[in-house]
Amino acid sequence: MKVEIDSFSGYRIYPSKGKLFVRGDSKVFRFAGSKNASLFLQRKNPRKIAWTQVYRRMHKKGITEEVAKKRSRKTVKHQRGIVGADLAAIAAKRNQTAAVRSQQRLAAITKAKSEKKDKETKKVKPTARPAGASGPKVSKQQMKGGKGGR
């Protein structure tokens, strides 16, 4: 004995009983009754009604065994280098004192300043062009061309 399904509500439709519907594109569809078939074919959706069994099974309605719950792995924290700083070091920067990061900071600080000094004491300062032998003054739209040919 073949026992169908229904496509709508999900019961059981027993031999020589419900209705068979064909689609147009030879779908086939079973109900178990005018009522499934009805709502069916004013396209509702059975998630939303309550007594179908796609409802019951979204919303966990009569599960009479209670499965026990899955218990969560709680999250393990390790520590890790990154580019560039090895977990040795990263350990040495998190134990240092404030006063130690800001003798630090500002030997750095000076260590920079002095560098910029230098590099500007070597900067040579370009010679000034003389102002006669670059030709007469042209602006940039004589240079284009522009409004020249009138």
Given for the second form:
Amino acid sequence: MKVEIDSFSGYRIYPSKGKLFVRGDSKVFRFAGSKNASLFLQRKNPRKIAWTQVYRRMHKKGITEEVAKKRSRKTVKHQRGIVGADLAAIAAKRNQTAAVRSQQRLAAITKAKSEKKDKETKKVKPTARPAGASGPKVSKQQMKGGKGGR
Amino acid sequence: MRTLVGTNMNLQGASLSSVSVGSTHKSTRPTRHYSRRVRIGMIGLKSTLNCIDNSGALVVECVNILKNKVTNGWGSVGDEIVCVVKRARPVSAATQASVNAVKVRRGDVRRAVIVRTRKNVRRPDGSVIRFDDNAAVLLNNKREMLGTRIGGLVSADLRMKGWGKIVSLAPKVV
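What would you give as the form predicted in complex with the partner chain, now that the form predicted on its own is on the page?
Below is the whole assembly, all chains and molecules, this chain first.
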């Protein structure tokens, strides 16, 4: 047995209760009792009748408070890698300890100094070694600073 | 839901059935033996019905309810009636020649079966159904339909009264 719902008030209609009204346009309306039927035939709007389910839902009476609370929007921040530096590299860099960083800095400074020295010695004897290997082949980027790398 | 709260044999001093759903003792009042005569239907003499098949009639007026021995009876869904065609669709000469559906004219006396009533009709499961108008489908003397199609919905009570053919032709049955 199917328990229907009232077309006017949203109440439940158990078997052998209520009336079924078929309108001229073949639309079926079920009423749980004469109260609902009468109000419907008087063409009352259930949205304005305070005890109907339609009204309660519209004015958010009763259960719908919980539903409204659940829907709190939260934007989640994601860590993303970029083209130059993927996520792992960024994480690695961030998690370096201060000691490691200072070491790297020192290393970079000494490296730069040595490279500069080499360059100067190269300049002093340009003719002596015309087209030879001009010091260790270093790229411009490396000279500028080894720390800022990939 | 009624539950049987023990049988009469279980009744002792301190009664167990404090929550008895139905009284287990017979009432002292005399029970009524007459059955209230239920007035279903309500199509009688001079009642107009819409004709919802394609026989050409639009409005028919009831003249007689065939199940009743007297003329002051009421007909309901599934009852056969004798009726007069009060309004009919105009019949052109071309359609007269076609063999399909017999086209009735105004003033014809025909039989019909009631398929919808504005008065409530009760079903065996206790439900009640009511339509917005009274409607009928024309028949010939042998209980066969005159038209070939039905436009609109019919009551499902027709099937119980033995008009399965009409129910099968109807586009919607409620």
